[in-house]
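One chain comes next, on its own, written as structure tokens: the form predicted on its own.
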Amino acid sequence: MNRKYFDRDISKLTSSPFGIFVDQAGYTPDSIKTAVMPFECSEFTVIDEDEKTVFSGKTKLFGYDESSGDTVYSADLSQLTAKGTYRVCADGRTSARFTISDDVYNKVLHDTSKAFYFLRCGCGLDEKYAGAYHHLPCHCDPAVLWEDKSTFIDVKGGWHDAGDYGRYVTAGACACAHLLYAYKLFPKVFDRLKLNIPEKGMPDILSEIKYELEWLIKMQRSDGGVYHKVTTMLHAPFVMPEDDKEQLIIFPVSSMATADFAAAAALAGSIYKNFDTDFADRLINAAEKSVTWLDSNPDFIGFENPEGCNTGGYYEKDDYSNRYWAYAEMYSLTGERKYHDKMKALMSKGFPLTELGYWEIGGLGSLAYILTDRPKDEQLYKQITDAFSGHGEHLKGLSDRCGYGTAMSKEYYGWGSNMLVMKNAMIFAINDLICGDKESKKYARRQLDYLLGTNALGISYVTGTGEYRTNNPHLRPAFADGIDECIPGMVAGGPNGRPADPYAEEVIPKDTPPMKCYADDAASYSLNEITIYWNSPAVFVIAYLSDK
């Protein structure tokens, strides 16, 4: 792809305008509030709208911090509880406003779960649901099947996965639990929560879940095996979706996406049933069938693409926790002492037990377990809760050790590094809700405080929130579609200290530190794409910190 395709300054990095570096979404009224400074300073104020002080107090040295390269202080703004909109001042400069109130994360929980909506496929996006952002519809046309290229099958639907137009199981069943544990979670965050989309008669969350979901019913074969992914054989050119016309293959049945399939399933035919039984009973018998498959086929079945395709592989290397997370979702769903077993038994391959997707799936096992009122076994229950606490521990460590607050040492980050960091958040917060950790809510909203802005660069990760903000995400109709304002809600990938793309290595200078390895180009995807499955973690945090 030629890099004039995207008439860009090939010079221009990121850099803020602010000195000062706050979550720009802003704070709740009794939450800690941080503002850090990447520069040497000893006061600082905090000023309203109207320009006048209301605050002011000593800065703290935190010292040299590795990942970004600073040497950091920080000023504590928790004491400041009035409601309002504000601006922190030190040393000649200022930070970007933020604002404290009780709904603080109404915005950016409502963009980035309304960001699934933009991200629709086989269907056109209605100016009444889509804004400005509307388009005709898309990959409508029936797919042919790899294996056998005189069969074509009806494929349509589902979310376009990233800044491409593939659409992959193991990635989208990722994200999709993801979203329906938040919903389990945190119900009456999502109950309120009004996205403006065409489905009706359910909490909207649901209804964009759903629309996922059929989806991946589709993609389930008739024996239950699941095929892995459905894409053209190239990516598209930075195109608009209904421009897209290349023939859709679907590529062969992989035991990974089998199993995260049923998995998925076997979730959301629980939470279904309260809403829509028909569709709760076609996912268990789906769940069922695939699980069904994984125990005639008990052999890892991976995936590799064939010659002549660069779309997404997704990879893995095994597929024990994919069956793991599968035997607990149906352990939990049914109570049936042999799903137990056959999870219990995989336990001993050595996957890790917390880890949230899309690689290691394990922790969504474990979530199930954790959470099921099915009668548990207390060693196993215990050796579960033990791992949540024991990576939660070794995550504030890292997060204590980190002038910016974020729980990563310098070489987590990679591509997708703002995923991983709304993964760790999701740790802190079920070892608050599970196991009992109080502490680690602080911990999770340190996270989001660093997606929003309080980190090395003071961007915030989010498109459409806060003052200086990404805006040119690697996502096709995005760039395609000749608006300047990006859709809101999409969770950039964030800083990659090993750049995997031309563009990246073009505009980032060698020995830049990890933290600050970030370009807002759409050009880069192994700094800026965006994906389903790294917004689906940030929807489950945000709605965590916004539950009363």
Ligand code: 9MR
The other form holds:
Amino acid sequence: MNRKYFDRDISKLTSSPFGIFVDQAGYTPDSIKTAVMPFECSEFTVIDEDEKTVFSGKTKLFGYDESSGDTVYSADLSQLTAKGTYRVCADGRTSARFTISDDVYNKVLHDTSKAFYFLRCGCGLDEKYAGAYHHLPCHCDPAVLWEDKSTFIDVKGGWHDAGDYGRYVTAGACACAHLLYAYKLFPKVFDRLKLNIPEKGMPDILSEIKYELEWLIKMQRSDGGVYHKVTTMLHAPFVMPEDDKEQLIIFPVSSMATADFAAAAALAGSIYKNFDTDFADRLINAAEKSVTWLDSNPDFIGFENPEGCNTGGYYEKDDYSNRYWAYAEMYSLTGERKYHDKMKALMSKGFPLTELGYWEIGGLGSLAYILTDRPKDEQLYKQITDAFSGHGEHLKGLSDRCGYGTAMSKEYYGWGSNMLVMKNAMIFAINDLICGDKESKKYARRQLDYLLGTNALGISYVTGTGEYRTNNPHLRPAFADGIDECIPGMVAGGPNGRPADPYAEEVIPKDTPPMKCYADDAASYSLNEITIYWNSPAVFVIAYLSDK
Ligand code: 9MR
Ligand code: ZN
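What's the form predicted in complex with this ligand like, now that we've got the form predicted on its own?
Now the full complex is given, and it begins with the chain already shown.
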């Protein structure tokens, strides 16, 4: 394929060939299974691969759904528990194929986890591990300090952030933390998960996260401050990573990056202790150095792109939640009271206690506190668990009011909305596991169903999963490699009611309902990019739902 850079034929952008929407990865036998029909119908059937009817029932009118603009009917297939592959039919229309079995999540868990390997920077991807998507080493040269053009530093490694080739500390720390908490809560799921990556000696997911953590450590300055990002001055054109030869620049230290790094390193230190003590010691020392820096730099040091630079900014308006997270992890790691007190003092700043990143990130600090075996202040513990319960109840209300079961109001569909859908599912998971609200699980599953096809476009937003799926993300190597089938396991940003790039404006008619503001268009970064921190909450959620 020799496509010219974004010389695209928008008439080729597809819409679902199916009229009934289901989770295209499938359902475990015991789960609630809901198919959604955005058209009037009173009855439905389920057929197997020989087109034999195996189940039938009456549909239920949900009514008008604001986010999609659809009047929605649903079919409850929960009583169908026999393993097999099926389609739902109603009024002459059918759904995509779906499976009922105990291991429906295996492929999508594998693929979304392996996606991080495909984003590795500073190394080549060997055919042995990457198959057709192998490529030569990229971004290996030392990077120059923005503040001192005579200093070059080795910051090779880590994952490309997204569709672009930048590497950003807050984004990376956030993605690592989602994955580390997934491992911490569902270790058995990951003990079984084989990713076919070069490293051995610990669960593959931990080897993969280590690849990013090693890079994060390199981003720490000798005084403990952590550089915000390393990127070229401008985003590369749509070339393979090894063909992006522009000078890499290390941009100044920010307090958000320093705090997020300290937090992720402390969390990681406690986990890697059991697998690689030298690495764990390095993480713990690095975390301590960065919190010491935070102590002596109490003021917010934000980040703004210097003039002429158009790579990601990862702006934040303050660093309270980042510091809170850092002190919570340090308390969990060391048990030292001073960290507990600092964490507690920050709570008066009024940031949300349950947000899971990348900007407001206090939820990870709250999780650290809830999960630690260290002594806990009863009132604080209650305040935090109440915050999670309150957030969960709010989301349940939203889910109940949505024809697709999505815990989103129509304003929530912004850039990378699929991350929010997955973070909402994480909130449900936390409420189930930690706050004892078992009912939350079915809501979590509904969010994953949405990601994998039970949505107003009937599309699976994960490359490689589902009969009708996203396949043309805004992801440089996926475009430049000339391979028609995208690298599997990439979570697309998804519908964005506030499209923010010229390509999106071209393909999304005005007044399109937010849940439908999406196109599988490689050009559109505000609809169809991928990022490490959109994949990481998906991995968490799929691992949670795979846990037996
Ligand atoms: O994910 C980010 C989204 O929340 C912001 O609205 C958007 C615009 O600032 O930027 C997104 O982050 C991008 C980052 O800046 C650079 N790498 C790709 C990210 C995903 O689009
Ligand atoms: Zn690279």
